[in-house]
Structures are given as structure tokens and as C-alpha cells.
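One chain comes next, on its own, written as C-alpha cells: the form predicted alone.
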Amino acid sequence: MNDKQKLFNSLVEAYQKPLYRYGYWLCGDGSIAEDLVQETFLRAWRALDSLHNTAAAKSWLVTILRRENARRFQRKAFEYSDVPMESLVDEGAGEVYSAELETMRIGIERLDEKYREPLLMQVLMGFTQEEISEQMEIPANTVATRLRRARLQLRDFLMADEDVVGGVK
């Protein structure tokens, strides 16, 4: 195996599962979440010797990811509907699905996606937020207010839940 594939390969070792998680919050759909992850690392195959700082490899393919997500509404307009997304825990993780992490994907993605995506991008892939600054062409300043509101607006959202679950209102 040569260094180029030994490289690929770390970098799907790495990669793969919190592109999937990414992706399916980008998309809410686990078979476009797959396709999304092997289009970014089929580009990214092809494009490998681009990446000349392997410590950039996340930024690099979440960026890839994200243009790739673009692509799909430039080739297909898409019928929205509210179908509910399975749990996001990893297979074989031997955790339960549970009405809290139901509660919570949906308080998340009820945030606006202005919100939803840096604190995504933050919280499943680990950026920065100078690196989600630089991912979403957006000034850091932009990037600190907009994760300050997202965590805002969703302990809004799991309060009012969970009053309404303890029968407060």
C-alpha cells in the first residue's frame, strides 16, 4: 500500500462516522447522509494530493461535504415532508434510544439553520469556532452569537418541554 492510500484510509478511519452524523443533520435522511460521505471521500480520493496539511483533513472534507450537499439541490429539486429521523447513536453503540434524545433532535432541529449549522458543525464534528468561522465564510464575532443564541433557543425549547411533560403547563 502506498502512502497515498495509507493516508485515505486514515482519513476514513477518522472521518467517516461524524461526516455521517454531519451529513444526516444537513439532509435528515440516512441513505443521502451515506451518499453525501462517499461522494466527499470519492472527491477526495481524486483531489488527495490538494491536501497538503493533514491537520486540515477535517475542515477539508467538511467542506467538501457541505458543497456536495449543495450539489443536490442544483441537480434535483426536493419534496419536503416532516418524516421522523431515526436516532443518530452509532450502530452497535449498545445505547437505548430515548424520548430525551428525541426531544432534543427535535428542539435542534427547530432552530433556524443559521443556528442549527454551527452549533452542528461545533458539537458533532468538534470545530472551533474560528474554524466554523472559516467553514462558513462568517466572521468569529458572527459565529460566537449565533452558538450563544442556538444553545439559548434550545434550552428555551427543553424547559418549555419539559414542563409540559411534568404537567406544569
Second form
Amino acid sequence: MNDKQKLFNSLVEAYQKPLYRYGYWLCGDGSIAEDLVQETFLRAWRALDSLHNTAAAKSWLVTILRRENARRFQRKAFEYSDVPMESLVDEGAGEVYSAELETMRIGIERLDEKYREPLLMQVLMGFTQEEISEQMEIPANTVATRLRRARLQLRDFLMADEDVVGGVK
Amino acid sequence: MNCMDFRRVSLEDPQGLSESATIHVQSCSACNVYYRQLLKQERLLERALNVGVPEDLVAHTLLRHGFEQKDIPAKTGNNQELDSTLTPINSSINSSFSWRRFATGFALVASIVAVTIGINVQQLSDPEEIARMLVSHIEEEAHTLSARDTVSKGRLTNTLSNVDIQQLAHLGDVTFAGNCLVDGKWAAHLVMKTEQGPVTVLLMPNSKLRSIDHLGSGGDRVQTVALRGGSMALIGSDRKELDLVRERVVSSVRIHHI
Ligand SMILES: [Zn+2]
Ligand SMILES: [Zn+2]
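The structure above corresponds to the form predicted alone; please provide the structure of the form predicted together with the partner chain.
Now the complete complex, all chains and molecules, led by this one.
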């Protein structure tokens, strides 16, 4: 294996999971997320020589994935809200069913994309607020505001859900 | 910092509290309750986001990469099998072809690829070989040992987060932090300053090295530790310092996405 191939393989191995999850929560569909990840790595391979600073690999891959996702929108309009709720349930993880986990997932899905994406970058990809700001091309204080609002909206959603459950019976 | 400020910054990044925010939350009971609730929500958020990833995603990705790679370089050993499987199919693919249907039909090929990848990553088993590989990595990057200044917090966080490691507590005096390939795998390469000289720490979430404790001929001590989801290597001259650094690192970092 040459060095380029080695680097490529290690990038695939290291980032396929967070990128898949990122894609999943971006488009709300597992098979589209899978395609997104594959497209991302195909493009990454073609441009790998331009990656001079390997420390920037993660941001670079996220940039490619987001661009891929935008391209997908150009090809065919896709409404996140059209996705049936069932498809957001993770069947494969074998995790014990948890009502609050389910509520959280619905809450994330309902977040406006401008709030959801900074949260994905921070929690899934471990980006700093400065990195999110660069990636999304918005000022750092806007990133901070969106992260706050995202968490407050999730909290309100979880609490409203608790009220409903507690209030019915 | 007052309560308003604390709530603002904790909502922005619950797991990355600054020193002044930490001081506030330790002394303010109202914010303490608030923060605990927030951390609970954050853990739920993490769990919810970490949806299951298809097991064959790596195989499919590398397989598809193999198809579209026009100039496959000369390969040896295990890759031969992969190439001969791929070549005849290669010409029949056009860009509008639905990869999904295709991939399903060739699940068998995918499983061969998965095996091939597994074999390609040679597992070093001889402690001496493992130690030699690690020591030679450091020798190739000798500049990492000569740095004297502590690296910035941001640089360290970046280096760790690039390999999906989260820092939970202060790691000590880190004089070098960078990402590199160790044994072909993406790793975080750190150097810690200790009283007995520098100790190199290699955090390799993508490697599974067996645990060794090896004293090299050059006087270097090499330890590897299996972590939950990956391995860590420590290289230095003093055993006691190695033990201290190891304990500190193990208790201060967390590996994501396992
Ligand atoms: Zn307070
Ligand atoms: Zn290194």
C-alpha cells in the first residue's frame, strides 16, 4: 500500500462513523447518509493531494460532505419533514428502548437546520465554536447564539413531552 | 462570572467550561442544579445522535473507491485478490448506475474486501517489533522531543478531537501535540514534560496493539495499553514517570464513537 492509500484508508476508518451520523442527522435517512459518506470519500480521494495539513482532515471532510449534501438538494428537492418518523429510529443498535431517548431524537429532528447543524458539528465532530464559524461562514457570536437556542429548544421539547405524559393519566 | 453569564456559556458548550465558569458552578448552588440538569440533557443528546452505523460502511466505501480508482497502483500480496475481483466489473459501471442496488448484489465481494482489509492491517504481535515500530516513529519525528513551550489549549483540543478524543481534565505540561500516522493509523501524538525528561504519548483510537512493557536497548521504555476502543503507547526513559503519565491520561480523556 502506498502512503496515499494508507492515509485514505485511515481517514475512512477514523471518520466514517461520525460522518455517517452527521449525514444521517442532516438528511434524516440512513441510506442517503451512506451514499453521502461514500461520495464524500470518493471526492476526498480525488483531492487528497491538496490536503497538506492532515490536522485539518476532519474539517475538510465535513466541508466535502456538506457540499455533497447541497448538491443532492440541487438534483432533487428533499424535505426533511417528509421522512416518516420510523426511519429515524435506530433499529441496528440493539439498544434498550427508551422513551426519553426517542423524544430527544424527535426533538433533534424538529430543530431548524440552522440550529441543528452547529450542534452536530460540536457534539458529533468535536468542532470548536471558531471551527463551526469558519465552516458555516457565520460570525462566532451567531454560532454561540445558535448553540444556546438549540439546547434550550431541546429542553423545552423534552419538558413539554414530560408534561403530556404526566398530564394524560 | 454571574449566574446569567454562567447559564449562557454553559448552554453554548456544556462540556467545555472555562475556569471561571467552573469556579462559579462550584460555589453557586442554583447554577449547580441547573448545570447538572444540562449535563443530563447533553448525555441524552449524545446518545440520541450516536445512531448505529451500518457495519459494512467501510467495506462499501473502500470497494466503491476501488471501482472508481482508475489508476490502481501496483499492489502486492493480499490486494492482488481484491484487484482481480474488481477489474472485470470495473468497465461495466457507468455513473448513473445505482450503487445501492449494485452493492447489495455484491455483498459477497464486500465481505471479501472486509477480510482483505483485515489482513492488510498486519497485527504486530512480537513485543520487540511493536516497541521498535513505536521508537522508530519517534525517531523520525525527533523534533517533537525538543519543544520546550507548552502548547495552547486550543491546539491540544484540536489534536485530540481530530481523532475523536475528548479531554475531560488537565493533562499536564504538553509540549507537543500533533496528528500523524502511526503504523498506518490516524493518531494523536503528544509529548509531556516531566521531571525526568519528555514522555511521548501516542493515542491511537483506531489501532489495537497488544499490551507490552518493553525496555529497549537504547534505554527507552515502551509501554502500550489497550483502551476501550483503541490503544495508547507511552515512550520515555523513566518508569515511574511513565506510570504517572499513563494514569493521568487514562483518567483525563475519553474516546468517542465506539
Ligand atoms: Zn449562579
Ligand atoms: Zn507522530
